[in-house]
Structures are given as C-alpha cells and as structure tokens.
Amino acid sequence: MTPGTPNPDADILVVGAGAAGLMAAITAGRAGRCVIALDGAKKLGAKILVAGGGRCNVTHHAVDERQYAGSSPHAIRNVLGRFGVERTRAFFAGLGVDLKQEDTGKLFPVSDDAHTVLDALLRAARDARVELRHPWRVGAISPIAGGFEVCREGEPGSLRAPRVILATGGRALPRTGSDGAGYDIARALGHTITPRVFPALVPLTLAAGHPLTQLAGITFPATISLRAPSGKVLAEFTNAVLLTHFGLSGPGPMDISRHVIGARLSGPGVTITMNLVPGLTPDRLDAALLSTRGLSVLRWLTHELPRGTPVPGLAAPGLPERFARLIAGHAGIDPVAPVTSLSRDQRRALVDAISRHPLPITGDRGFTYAEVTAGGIPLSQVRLDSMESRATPGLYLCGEILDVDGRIGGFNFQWAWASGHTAGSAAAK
C-alpha cells in the first residue's frame, strides 16, 4: 500500500469499468499496485459488446489526430503518441487477441465477436489482482488527508486510496451505465465542463413524410457536406449512408453529425447536402449527360444499360431504381423521357439532385443512440504526460469523459486505450 492516506483500501481506486477505466486499472496492477475498480453496472462492458454490431471495432490501422474533434489536434496527438496502435495490437495479442485489418482499415478481433474483447481485457485484470467490484456506483467522491475517500451512491459504505483514476464516460448509450454522472463528480473536484455535451456518432433525423425516409433499407456510398451560410464547406465525410424510417444513418451520416449539431446550435443558416456520386464534380457529371445516347433518365441513374449497347467511359450513379425515381421527381423530370430529351435547365437540375442533394436534417437520436459523446473535461485541465489534474492532485482522468470524440472506426477505442494506459502508468509510479 501506498503510505499516506489513513487506512487505504487500495493505492488506487478507478471509478468506471469501461474500456478506458479497464486499461487503466490492467496498467496499474500490472505496475504491482493495489488496484480496486468500481463501476455501478450488474453487467460490466456494455459498450465493448454492442461496439461493431457486435464485434468490436478494437482501434483503426491509421490513427492520427485529425480524426478527433472537441480539445486541440495538439494536445490528442501527445495522448495518442503515448499509446500507438502498435503497441495495441501488440497489447491484444499479448491477451490472446489477435486482431486481422479490414478493407476499411478497421481492426476486429479474428473471431469476430465482442466477447472475445471483454473477456480478455477481464481476465487481464484478473490476473493483474486488479478487485472488479459492481454493481458499485460512485456517488462522490472527496479529498482527505493523504487521498481520496470514494463515497457509494444511496448505501452505506466508502474507500480509500491515495489516487483515483476517473473514467466514468460521457452521456451516450446510458442503458449502458454513461449517463453523465461522472460530470458532477469532476465539478465537485474542481474541474469545468465545456459549454456543451452533446451526440456524437449519433443517426440524423428528416421531417416525419420527408421522401428519403420512405426508402427505409436502402444503401449506397455518398458524400455528405456540411456548408456555412456563406458556402463554406466546415466538414466534409464521404461513406456508407442508410436511409432509415426517421432519416439518415450509417457511417457517413454518424461521422458527420457532431459536425452538424454543433453547427446548428451555433447558429442558423447550415445546409447539408450529399453528392450521390463521390468523387464526380457536378461538370463531369454534366459531361456524362451529354455523352449518353439511347438511355431514358431512369437507366442512367440506375445505371442498366441496354443489352448489347456498350457505352464506353459512361459515368453514373447506379442508384436503386426506387431512390433514381426520387431523384429525378426532386429535379422535376420525367424518368422515362431519353436524356437526349433533356433541356440545360433540366441537366442541371438532375445533376444538382445527383450532386448537391440536400439534406434538411431535423435533429438527432440522441443519446440514447449515440455512440460517443462531444464535448466534455478539456484536455488544458489535465496533464498530458500523466493525465493527472491540474486541479486535483492525485485524480486522473481518461476516456470518454475527457472532452475528445473521434470518427467511427475504432478511433474511440484507441483513445480509450492510449488514455487509460497512460493515467494507469502514471496513477501507479
């Protein structure tokens, strides 16, 4: 035990089992301390098993800084550069892990299957003599003499140790136990919250009746933008979108959403639009137009062409045929007149609906349906190279409760990874 605090428990006591608060509490054992992790779930690792449909997108094969949102790209970058990927793969496999690379760049456990995860990281406490005590929910927790003593919610009971490691979370998906307690708790400590806390990774909304929602089902790749009043594109994500009963969801729509709400709440005046064909500037699309012979609206958009009638360097969209309907009611033309047919007017406007289709996004899901959160404790408030607070000696903090939020594919893990094993490290010198 560490000296100094009357009657410790333990010489550290990290609050929030999750995937942050797990590699905290596995550094800091495996360091030889005396590591005691609460967290008030009857289940631990909600998020790790619903993470990747199921399957646990562990970290990405490319992970830098300009991936993240939320405190400055500087001071992510010395976090994550504390903790790399390779040395998460390496960290996995050490646990009997092996992690295979996706197209996409994604990086899933071989077995496919979240549990492989979480049984591994659980047995990796295990072993580290790290104590796993839940359901255990925190209510407060107070400095003493020589620590800290962390006080149970709504029950009689508290313990001691000379160093808290706060990884509580943010507010998304709190059925799974993130429900913004750890907010409070930081406050009462001497730290702030930024302004806003919001989804992120979170499905968009269209009005109820709005066209795209009655082609629930339907997928392609898109590229969606989000514009300032004065035009200016402020994020840009091309990926896979699905359109959904209530609007947009999928990769690219989650990826962009953070970047939409916080401009909305900054101000009226955004458009969000999508380009059904990324990579396609509305001139080459309107040069394909013009190239087509002997193909109706319709079999241009859904790309079917005629049996026996190659039509060399044609570019389209290959939209299903439902959604190439839509498109070309939106832009005002009938879809089985010849595009030969069409005026420039009528070009045009099919080619604004392929390109620069917009999006009048309504709200989000919320947090119940995000999957990380914005906003948060900035990174100024924290040691970089320990992630202790500057407020509070003796607290670190890692994870989703730190104001950081990254794109999907893994790079939420890879910050809790990077986070935890850096305020474990330091919590246990």
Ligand SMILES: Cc1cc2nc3c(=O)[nH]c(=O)nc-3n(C[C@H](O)[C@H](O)[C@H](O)COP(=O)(O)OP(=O)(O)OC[C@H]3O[C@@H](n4cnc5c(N)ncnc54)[C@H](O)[C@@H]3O)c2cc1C
Contents of the next structure:
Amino acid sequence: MTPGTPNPDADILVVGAGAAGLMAAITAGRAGRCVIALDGAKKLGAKILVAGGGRCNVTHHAVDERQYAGSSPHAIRNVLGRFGVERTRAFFAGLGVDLKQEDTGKLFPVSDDAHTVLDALLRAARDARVELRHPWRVGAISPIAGGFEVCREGEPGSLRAPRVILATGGRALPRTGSDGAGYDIARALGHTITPRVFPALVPLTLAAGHPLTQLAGITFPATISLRAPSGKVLAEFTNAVLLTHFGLSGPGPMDISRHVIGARLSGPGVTITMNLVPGLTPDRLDAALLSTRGLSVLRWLTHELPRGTPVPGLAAPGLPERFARLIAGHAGIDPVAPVTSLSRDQRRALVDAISRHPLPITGDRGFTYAEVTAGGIPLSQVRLDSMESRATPGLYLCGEILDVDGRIGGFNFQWAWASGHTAGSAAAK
Ligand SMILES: Cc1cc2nc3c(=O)[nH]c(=O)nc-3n(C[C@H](O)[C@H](O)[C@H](O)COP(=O)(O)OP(=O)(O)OC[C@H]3O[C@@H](n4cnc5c(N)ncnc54)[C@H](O)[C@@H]3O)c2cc1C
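Provide the structure of the form predicted in complex with the named molecule, given the form predicted on its own shown above.
Next comes the full complex, this chain leading.
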C-alpha cells in the first residue's frame, strides 16, 4: 500500500466501471496495484452492450481530434496520442477480441456481438485482480489525510485509498446509471463543469405535423449544414438521414446535433438546411436541370428513368416518390410538369428545395435518447499526461465526465480507452 492513508482499503478506488473506468482499473491492476472499482449499476457494462446496435463499435480506424468537440483540439489530440487505435486493437487482441474494420472505417469485434467486448473486459479486470463491487453507488468523495474517503450513497459504508479515479460518465442514457451525479462529486473536489451540459449524438425534433414527419421511415444520404445568422457555415456533415414521426434521426442528424443544440443555446438566428444531392452545388444542380429533356419533375426527382433513355442531366436526386412529391410541393411546382417547362424562378425554387431544404429544428430528444454528453469537466482542469486533477492531486478523471464528445463511429469509446488507460497507468505510478 502507498503509505499515508490511514487504513486504506486499496491503492486505487475507481468510481464508475463503464468503458473508461474498466480500462483504468485493468491498467492499474496490471501495474500491480490493488484496485477496487465501484459502480452503482446492478449489471455492469449496459452502455457497452447497447453500443453500435448491440455490436459495439469499439473504435475507428482513423481517429484524430477533428472528430471531437468540447475542450481544445490540442488537448484532445494530446490525450488521444497516448493510446491510439493500434494500441486499442492490440489491447483487445490480447483479450482474445479481434476487431474487423468495416467500409465506414468503424471497427467492431469479429463476433459482431457486444457481449464479447464486455465479457473480455470483465475477465481482464478479474485477471488483473481488480475487485468489482456493484451495485455500490458513490455519494461523495472526501479528501482525508494522505488520500480519499469514498462514501456510499444512501447506505452506510465507505472505502479509503490514496488515489481515486473518477469515471462516472456524463448524462446520456441515464437509466444505465450515468446520470451526471459525478459532476457534483467533482465540484465538491474543486472542479467546475462547463456552463452548458447538453445531449449530443441525439435525434432532432421538428414541429408536430411538419411535412417531413409524414414521411417517417424514409432514409437517404444528405449533407446537413448549420449556418450562423451571417450565413457562415458553422458545421456540416454528410451521412444518412432517417425521417421519423418526431423529426430526424440517423447518423447525419446525430452527428450535427451537438452543434445545432449548442448554437441554438448560444442565440437565435442559426439556420439548418439539408442538401439532398450531397456534393452537388446549387449551380451544378441547376445545370443538370437545364440539360434534362423529356422528363417530368417527379421523374427527375425520383430518377426513375425509362430503360435505355439517354439522360443528359445525369445528376438527379433519386428520391423516393413520396419525398419527391413533397419537394415539388415545397417548391410550389406541379410534380407532373415537364422539367423543360419550368421558368427560371421555378427552377431556382426547385434547386433550393433540394439543395437548401430548410430544417426548422425545434429541439432534441434529450439525454434519454442521446449517445453522449456535450460539456463536462474541461480538459484544462487535468494534467494531460496523467489525467490527474489540477484541483485535487491524487484524483484522476477519465471518459465522458470530461468535456469531450466525439462523432458517431467509435470515437467516444476511443476517448474512453485512451483517457482511461492514461489515468490508470498514471494513478498506478
Ligand atoms: C445507445 C448508445 C450507443 C452507443 N454506441 C457507441 C458506439 O458504438 N461506439 C462508441 O464509441 N460510443 C458509443 N456510445 C458512447 C459510449 O458508450 C460512451 O461514450 C462511453 O460508454 C463512455 O464511457 P464512460 O466510462 O466514460 O461512461 P459510462 O459508460 O457512462 O460509464 C459510467 C459508469 O459510472 C457509473 N456511475 C455513475 N455515477 C456513479 C456513482 N455515483 N457511483 C458509482 N457508479 C456510478 C455508471 O453506472 C456507469 O457504469 C454509445 C452510447 C449510447 C448511449
């Protein structure tokens, strides 16, 4: 035991045994430390099991700071660089979990089953002689001479150790136990939380009855753009969009959600539009329309070309028919009108309806449906080479409790592995 703490129960107490906490505990245990990991959940690893639609998207082949938001890119890069994708691959291979890369760049276990990942992590924790105690929900952490006392919430019982790793996650999917309680614990230990903590990777809502909600179930690729009142593009993502009865889901809307919510919280006047022909500018779309012969607007929008027809206007949106009718209606154009009959203004209206289709977002589905949390403890409050708190030495922070959130694609787990590994190895020194 590290000397100093009266009657310590462990060298290191890890609070929260999700992805980051498990990685930290395994790393510290492997370094020979006596580790107890505490978690309030009855069943461990709920988020790992639901991740990636039950397949667990463990990481991404190309991880860099540009795929994240929150704290400064420089600080995020610093931490990611300490435990990169190759080390994640090797770590899991060492646990008998080989990862395969899909066309999207996402890495999944070859089993396509998240249980493989969770079981391997729990086995690794046992092998590293980490004691996992749960349900054991922490209510407070108090500094004591030479370390910390970690108190159980609502029940008698406390544990002592010279070092504590706080890995309680954020507020996304609160039923898994990640309900933001860790923020209060961190505040009591001298930390501050970003002024705003809000859902990220979350579906977005439109007003009830908005025409797009009538098309629930339709999915298509699109570029979604968020613009400042000045017209400046603040964020842009190209990915699949799924229309739902409440609004927009799928990777495109989820990826841009944190930017939309953050911008709306900052002030009014931002606009959100989608381009249904990603990569095609309004000018090129207009040129495509101009060179189209012998097709109705509906035919052109749906790209339902008669077999063998030579098509000059190759770039057509290829929309499902119901969606095409909505687009024509939005532009105020009769869908059966021949493309060649459109006036200049009608063409412009149609191009706008396709390439700058307005998305009057009213809100989001909240933490219950969010995959991650935007906001948290700023990285400026930890030492990046160790994840040790600058406010309270001996306390280490890792995972989603920090102000870092990534895109869809395995980036959030990579953050958990990288920050967890750094915290675990530093706390073990
Ligand atoms: C539906 C869904 C799908 C996702 N899919 C992916 C994916 O495929 N790929 C990807 O990279 N990311 C994915 N994510 C995001 C990813 O799961 C998280 O970013 C990651 O799990 C964060 O890890 P963490 O350990 O920091 O926090 P968490 O996983 O939230 O773990 C925190 C742990 O702390 C415990 N805890 C909280 N408070 C206390 C307390 N007071 N006392 C004791 N214990 C406490 C909780 O019970 C929990 O077990 C998904 C998230 C969701 C919700």
